[in-house]
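Given as structure tokens, the chain that follows is alone and in the form predicted alone.
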Amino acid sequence: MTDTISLAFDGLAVPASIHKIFATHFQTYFTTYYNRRADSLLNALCDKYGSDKGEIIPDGHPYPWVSHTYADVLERLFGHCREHVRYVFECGLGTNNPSLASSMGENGKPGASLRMWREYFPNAQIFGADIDADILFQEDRIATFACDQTDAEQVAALWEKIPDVQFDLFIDDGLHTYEAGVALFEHAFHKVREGGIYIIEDVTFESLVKFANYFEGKSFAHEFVTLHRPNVPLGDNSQVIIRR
């Protein structure tokens, strides 16, 4: 693996190899190759909602930077079950507001990813929540409130709100930096039904380095997934999947 990232010593941007450093926290990796399928349900729900967590047409979509290739992995853990999954979560909506972190853009549509969940998993319940009120909805299988991650009790009110809930599937793509990831983390992953997965989207590979730490020496199954694009650097395109 040739990716790397700069670690600084002494005020020095030293190049590091990411192979060598996640050495130190695993003991076995492997590597996938594969062509990407042009009859993908999942990347084609990603162009006619506007996500960019995958596509099939490389180009038309709403956001300006090449789109993610998380769809490929997603479709992989539940596109043989998808029709037995009964409750999806997702942090970050998806803002267009572009004065707010992590903004899709003024031409971003806010909800694509819920409502490409909610045709993905045809007998689920999509719950989603974003900081930015503006551009919460409710839909047909779909409720969306308004929630800080990094505020504990925001979040331990928003599960008062759907206290009975077991997530099959969360997925964290809201403020995308390590220490939300983190605040989101400790006080979600309760909410995630035995079995069921978590994953952290956008990682960066400081942030990645910064996740082995956290886990490393925790009881549940976690793994780290880069994800290479042609020609494009990988830089945020990687993800942590834990296991319940």
Ligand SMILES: C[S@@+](CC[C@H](N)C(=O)[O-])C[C@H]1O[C@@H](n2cnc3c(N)ncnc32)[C@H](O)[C@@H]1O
Contents of the next structure:
Amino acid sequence: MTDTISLAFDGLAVPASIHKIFATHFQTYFTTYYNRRADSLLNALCDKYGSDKGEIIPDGHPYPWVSHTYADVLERLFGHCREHVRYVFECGLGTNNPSLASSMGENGKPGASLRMWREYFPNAQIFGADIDADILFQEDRIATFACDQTDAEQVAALWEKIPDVQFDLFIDDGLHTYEAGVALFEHAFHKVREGGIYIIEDVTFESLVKFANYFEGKSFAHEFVTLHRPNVPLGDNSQVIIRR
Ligand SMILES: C[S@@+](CC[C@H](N)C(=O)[O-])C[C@H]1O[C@@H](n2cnc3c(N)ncnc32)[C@H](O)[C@@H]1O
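Okay, that one was the form predicted alone. Can I see the form predicted in complex with this ligand too?
Now the complete complex, all chains and molecules, led by this one.
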């Protein structure tokens, strides 16, 4: 019995242990095969603003790594109702300070994904937060705040500034450690409206296993999405999605 399962279309090996480990936490899963669309609006907006959540054109990005494919999932979740989305929150604006954790690099475009959300969700108010106070900005339909996602008091203080808002979409694209993901989730999930969606991005396989243990026995409607790209290892191209 081989320890790996080869994906025929990209020749890369996925650890069979993914399936073995997750089978102890989940009873069901499904697999979707698809081709990326050249007419995807959200991927085009990633290119336009410089977010690494997706791409149409594989060259010329302000960040020096292969783009994620989250835009493909997000478009499936929200493409049919994007005019109805009212409130979006994202942790992680995309600092271009290379000395900070989870930086987009010195050519990064702070605020890229928030401007992308603003254009994709034409009737939404976009909120964002980041530990780097130097990249905060306020624009039409965008408000940003300084916040360390690992600090419960700072997160609570953030919600006091926007007490009446419940988010349709909440994205954690911040520090990307398991501990930071749990810290923010535990102090932010109540800000997602009923029916809304909370997404943790850039989750490594090791962190997926930790999240599986974290959610075990809890009643959250959570699911793991592993996104496979041609000729690139899975790496951190996975999401945890929790529905309220
Ligand atoms: C990958 S970037 C976000 C990219 C952006 N969302 C985009 O798609 O263009 C991650 C961001 O998380 C921020 N960050 C790192 N640690 C953080 C923390 N403890 N709390 C809040 N934000 C943090 C970094 O400063 C950085 O701006």
